[in-house]
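The form predicted alone is given below as one chain in structure tokens.
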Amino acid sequence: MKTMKKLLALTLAVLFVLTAFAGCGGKSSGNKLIMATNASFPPYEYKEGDAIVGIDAEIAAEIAKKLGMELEIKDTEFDSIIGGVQSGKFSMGMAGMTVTEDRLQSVNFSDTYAKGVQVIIVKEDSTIAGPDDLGDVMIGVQQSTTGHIYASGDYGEDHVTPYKTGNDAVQALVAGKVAAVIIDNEPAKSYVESNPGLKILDTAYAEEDYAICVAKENTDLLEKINAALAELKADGTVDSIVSKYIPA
């Protein structure tokens, strides 16, 4: 009978040190901030090694510090970011995203923190001066982001070729597949300074502001955003975070 109650006791033990276990487990996890992004979008996100670092990852890590929660990154396709978080497979989305209309109807934004200037990129010698002469031509873009949702609408999908990253389209204007490329004009630089023989227009193709998209459901997270956003941006981080990648 003892060697029953012992075992008996020894068996609930080690199932109250796996039930501790596993609820440590599940603290973890759901203390984490998973974000979501494309990590080819230099300065906002881009590949140093395996690391992913930028603009956003830098405001990103902040903004985990100040909510005591740990961050994770996750490298992903553009098109494949909203529905990830409103899945519930990311926290959050931040990839030099841009509110619209089409994507409220799908997900929330917190309150912007840095602002995107769309471009054109062509070659040197093109006779293209700015977005009026885009008409009659085929255009690179990123698929999903806002210079292809705007170039689809502005000129037509037929006259858009969509592809998967921005390096992917500024390499199809080099090879002549497209005759321009529209996408944001931080990242534009880095292709232009990395391909000779291509310029960015001095015309502004579109102005918007970038945000941070979370579950619709997810209220409590977007508030705690948005409230750390608030206290980086009033002690200056944001701004030094974006001014060490774009210098003034």
Second form
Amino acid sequence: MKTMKKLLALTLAVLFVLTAFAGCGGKSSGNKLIMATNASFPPYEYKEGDAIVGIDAEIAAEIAKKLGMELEIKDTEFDSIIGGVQSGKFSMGMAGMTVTEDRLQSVNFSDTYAKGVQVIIVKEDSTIAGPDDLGDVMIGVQQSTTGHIYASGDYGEDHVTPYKTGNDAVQALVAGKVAAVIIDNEPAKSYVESNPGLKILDTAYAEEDYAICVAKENTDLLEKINAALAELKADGTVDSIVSKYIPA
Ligand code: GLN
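Having seen the form predicted alone, I'd like the form predicted in complex with ligand GLN now, please.
Shown next: the complete complex, the earlier chain at its head.
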């Protein structure tokens, strides 16, 4: 009889511990997918009230659903995303981020989910007609983006002024402080729409792939993200999210 009681008590204790663990499992950070982004990059990520919305936010939500994880989006400076992913502060970075050889030294990238194009914005009456005309002028860029990196390489640092956000670079163009801005095509469209007197040149500056970055050692998460992405591409989810924000 005594042994039965002991056994019962032990079973209850074990059950109690298991339930306690299961209970917090749902909320623990282990089950959270923390995405770092820079929410001033429409239509990939931008703010609608307090919410961060856009193509990346929606694709991330679908990935999290497939992984059975809870998505949390953190807004941060673009150039602190990779460092935060490396240190484990964020599980992944998703910010219309271009895959580059340089960044691949620091993080891994998922399969690509969208194409990016670097374009040139100028004033409507500008004589600049393409990349060849940028040699002697001042170019505005968003700090640490591929536009910044490529333009510094092609035209020299002296010809490039980095700004904290793409919008700051565009305001510098409006104010005549720079003669052109090199930036990703989709945010470019929205900047030109909201700032009369600007145009996007037909000749693109560069073409690139957007992907999600993950810490080098986190290969398990990378594989899961790639598997989820493959399914979301195959069943048309990615396409339908993209066309919701970028009408053909
Ligand atoms: N695609 C560019 C890059 O990766 C810009 C991204 C961004 O500003 N969010 O550098």
